[in-house]
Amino acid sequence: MRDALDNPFSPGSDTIPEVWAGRTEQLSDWRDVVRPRRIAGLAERGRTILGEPGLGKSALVRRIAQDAARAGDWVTPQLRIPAGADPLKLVASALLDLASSAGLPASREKRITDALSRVGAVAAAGISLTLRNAPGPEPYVALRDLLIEVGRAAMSRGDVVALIHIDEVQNVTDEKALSQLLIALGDALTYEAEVHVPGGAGVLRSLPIAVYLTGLPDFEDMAGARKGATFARRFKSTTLSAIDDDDLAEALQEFVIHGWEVASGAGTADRIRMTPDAADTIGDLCRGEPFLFQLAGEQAWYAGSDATITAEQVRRGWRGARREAAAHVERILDRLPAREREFVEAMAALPASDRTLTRIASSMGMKKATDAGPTAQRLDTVRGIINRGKPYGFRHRAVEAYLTSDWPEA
């Protein structure tokens, strides 16, 4: 009954999983303040998700895309930056696209034809030396040109947002590709048009455009630090965690109550249910990691082929999956830098109760506390590993459990 090809479950290929769990926060975030606030031509700042790997980021935007084009909103594809590539490029091929849904193309109007021209060149030389020294604006400019259009149409449309989502934009390491680039962006998002109401006055209102930034935490740095105030007035930054066991549970109640639904081989559909103890042990197992979840899951669903997956079945799959679970810790340990990665070290050594930034800094072997305090919260606010709080804990659950036991044993 269960086989590769009706398993719910997808690890680490950046689809939408079908057994969804959590982040209520930020799709309640998009459906009630980001989309409404900016289809009443009200300002609201990008968003940029952040964290580390494992934790959902990029499911979760191409989650808020799939309900944004389901209300018939113009969604760009995930836009995803490799290393070295030229940003500007990938974007502008998706705003001509963007711009081909609102039907601009078709537009006799000078100014719009002169914005496609512009940004085709963009999309076909990117930032090149060629295109610097060329006559007409910069390729920000040409960018944020077309994108205001984009968003006008999609005014003059009424109930209906232009969505991009750029992932991996921690790869931006061109320092003005990535001005250029959040510079475009952020023209565009507090950009205002005059449009007339009722009477005849004029009144400005902002455009129905939202921007979604995905990546590594390590951009904050790079788009915070580097370019200033300005980065921080137009993209509201949220650092992910690991997600609560409630969520967890509550995403595995179809199994324990219902049943997955399956097609049988007969044009009948069945049911793949799930023992309580089986849904708590698949909990237990993925602390709260969104990749770790869905690969217990997966495994699971392997272990056996009746309709009802028991403890004892996700405890067997888990034991084919306990060399991927600990190589995806340790990546995430080994992307610390040497003092961020002997804190969290010394932090899990010690005691629960006595995890005090005094006694992990006497651990580190520094005189003073105030001497950790910068890679502490670094490790808080930045990366979401840790919380400062009295005491300190760990917010990844799932490094926790690989530096003070014996997980990813079951």
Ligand SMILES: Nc1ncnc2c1ncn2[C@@H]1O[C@H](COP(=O)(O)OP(=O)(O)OP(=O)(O)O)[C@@H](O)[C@H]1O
Contents of the next structure:
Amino acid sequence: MRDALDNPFSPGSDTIPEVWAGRTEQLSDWRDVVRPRRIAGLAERGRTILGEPGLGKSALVRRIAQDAARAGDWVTPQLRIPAGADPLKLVASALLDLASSAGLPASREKRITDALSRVGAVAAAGISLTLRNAPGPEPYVALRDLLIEVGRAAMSRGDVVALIHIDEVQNVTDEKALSQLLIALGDALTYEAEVHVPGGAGVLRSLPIAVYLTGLPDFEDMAGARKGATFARRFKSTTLSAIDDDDLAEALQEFVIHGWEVASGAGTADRIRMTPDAADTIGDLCRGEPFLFQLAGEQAWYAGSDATITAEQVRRGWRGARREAAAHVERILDRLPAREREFVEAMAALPASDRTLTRIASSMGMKKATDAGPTAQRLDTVRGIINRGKPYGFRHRAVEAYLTSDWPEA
Ligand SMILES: Nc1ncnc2c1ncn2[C@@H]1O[C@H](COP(=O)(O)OP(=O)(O)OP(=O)(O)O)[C@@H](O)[C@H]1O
Ligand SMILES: [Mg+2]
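Form predicted alone done; form predicted in complex with this ligand now:
Every chain and every other molecule in the complex is listed next, the one we just looked at coming first.
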């Protein structure tokens, strides 16, 4: 009991964590809005889920995709875009797989066989099809057309959605490829197919297709500014922030009330409990960061071998994880452009009640408060690190803790 094999916490691994906390709004957005609306033929935008590293973007959409797959939907695996890679190739091969789920390769309709073979060419050559000025339509047309065929197949099947999840979208640095990708997905999402209702009248409906894009907030600039209004109208963007303490507590409730079930070796099950104190301590140390939540849980698990995790064990485990916790926050700070980093540091140095734009700007050596305005706005709306209330405050509680206290010391 309590060893590496039965430890349910998973800091950093790209799997859906067993100990899941919060994100109920986003999960219900899928279950209660996106999926039913697209199945009903109603228009509903794609979703972009952005956030600083470790906030659980990939895990969230993997979980959505898992729920979808269990409901019988056709889902792509999480398509991670490596830095500098050609996203069109990746998306084209995933689309071919979706088309197989939809049974399209068996079709004899020319429209469909054509679409499949054109996307096959994109899977092989990617964006270079455009660069070479190859004859025939641009890659995005091929992708769009096949996605529409997949959508039509889903519509005839009834009660299924084709779900596409593209991760690390900020890595699509080739502007042409990005634009082709966003247009292909956006056009398929907004496409309206004509269907005949009883009585013979033709009506237009959207297809049961859903798209999730996940990545770092920097994507907002790439897609927002350059691709402009079209992208913004077709995708609804959410910036994730820290998980609420209540949600973290709820996630650990299973340990506190019933105990977490593990195999005992003798073919029976044991339960690992957690004292209420221990659960509170994990919640307190991780500051709402999902990655740190998993890290604190994992280390507490290893800090003893008996059936109950105590607060003392949580603190002992955390001592071994402090460097990693600090490194996690440093990575977030290091990624910030110089101005933004100066801003959060200046803000952190002021007493909480003095954190106004005027005071922060002046301690950054600026003459006018408005000079710091755009930086503050980005840190709030794009990154979700601060909020511009009265006074300003931190939304990223681990960044705040790191800059204003001796955290991660327990
Ligand atoms: N809702 C959640 N509840 C509990 N743990 C979570 C949750 N979401 C994510 N995690 C954990 O947090 C860690 C980071 O999650 P994930 O890799 O999804 O973050 P990310 O935002 O995609 O990060 P990156 O920007 O580095 O790709 C993982 O260890 C994961 O298990
Ligand atoms: Mg990720």
